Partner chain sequence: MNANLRRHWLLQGIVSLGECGIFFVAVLGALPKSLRYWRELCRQVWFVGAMSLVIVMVCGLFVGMVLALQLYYTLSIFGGTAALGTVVALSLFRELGPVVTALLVAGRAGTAVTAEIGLMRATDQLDAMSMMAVDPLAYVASPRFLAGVIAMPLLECVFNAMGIFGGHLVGVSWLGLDNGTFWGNMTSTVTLHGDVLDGLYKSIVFGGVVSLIAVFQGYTAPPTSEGVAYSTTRTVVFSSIVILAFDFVMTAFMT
Amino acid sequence: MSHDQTASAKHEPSSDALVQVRGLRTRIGDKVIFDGLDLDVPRGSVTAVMGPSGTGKTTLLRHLTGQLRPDAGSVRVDGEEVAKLSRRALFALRERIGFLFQNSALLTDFSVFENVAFPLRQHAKLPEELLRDIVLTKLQAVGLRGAAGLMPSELSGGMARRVALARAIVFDPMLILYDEPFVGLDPIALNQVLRLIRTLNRTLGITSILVAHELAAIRQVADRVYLIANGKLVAQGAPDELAHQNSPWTRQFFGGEADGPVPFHYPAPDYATELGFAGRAQ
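Coordinates for the sequence above, one chain, the form predicted on its own:
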């Protein structure tokens, strides 16, 4: 099968896919974000979504959590059509999805313990002793039980990311969405987060979707990569396979070329005409 056929082929519904996207079309203002996007995320996998800036990677995560409705097409999570869920059913689905924000989004006036406890206090009526045990268990899982009493201002960037991850798993979710989880991390913190993502997937049976740009990190943790550009899926495969694919999209994105399918110049009128040179020449 050719690259174009691979990128554009319609997927058949798969019973082992936790997330199924079919024919997704989304327009925000005058900009087409998705134009017939199809992809599957297998249960228990770590799947990376990559692509040039502004191609809708974070928008895809918003579709999965029902924050944004598609103009056409289907987005299903665990067999449920997200856009058709009632308000109650949508909130129930969201409680089964953990979200790790790019900036960690910790509550600055709360301790590490209270940041992780916050979702439980908001959505579950638990005895304080049980709540304490759950929070400490999650902090232990990310190696930060000893930091429970610290404030966010006392944490390094990597520690803050791990606290946010503990909060994301506090409800034992079936799915975790990571939005740029590696940004700003030093090599040690990066490796710690990578190990946690893989360990949590394996030990807890969680499915993970990562939006990221760092191919070296993705190659260590992801089972599959989807490359999105111009509203479509332009390449897919295992990280090592994709890195060596000889298509214009993969060459530009993974090779860091300044120009290619994603042009250096934003669309604009003819340069000479706009500067008035054409009229002066006459």
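Please supply the corresponding structure for the form predicted together with its partner chain (the preceding block corresponds to the form predicted on its own).
Below you will find a single chain and nothing else.
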């Protein structure tokens, strides 16, 4: 895809989009993270957001949950302009969103069971027996029912991620945001997590947004992929379709090439000059 074709990656606004991002501009310190980002996430879809490291994928999730406010542009979730919500309205919106943190973010003073039960205890006055059943169901779904009594410090990284996933889905939210959900999972757990994401999507119609780098996993689970680079949406499409697009962005990203529109090296002075070799040949 040429740069002209890249421009065609801009989408038409969708009336059935659960998430709508328009002209998003964000600057953190001196670094421009987003420079007019537009994207839609259709209701009931599994959407993957990909891109080089440091391109702002996690920042995008933080915009969707109101943890960050944009410098310009709008972010709408379920029709609500996130940045303009009052604290109370924002918390009401967050009750309908599940978030899987990159580092799990389990509450270290609580057991696995209590971590998963935490949102239920705070927002739903359920009988203890029902609460127990819900928590055990979610733990069973991630294969950790037997670990309910363990403390977070006793879990491996992959197990902690699965507990965090159980916590993110405990309320059966309308939208789940997964930040690097596949990191640290062994092939069996990975397969089960993929199946779980797909099942939640098909049976409950839960919309999912995944930030991930694992193309093979994304091919199995995602309906649509957005590729973000240099603060903009540079390509979008179905995973298989995108992997075979002949755009410089997709070729470099999916081919893992060092040379291309995304620089592998962080901006630095000339290498030879810095090592003191410049001018020695003379």
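Take the two forms, superpose them, and find the largest set of C-alpha atoms that agree within 1.5 Å; that set is the rigid core. Numbering follows the first chain given and starts at 1. Everything numeric in this text was worked out from a predicted model, so none of it was measured.
Comparing the forms between these two forms, the C-alpha position of V211 differs by less than 2 angstroms, with the core used for superposition.
Core-superposed comparison between these two forms: CA of L90 displaced by less than 2 Å.
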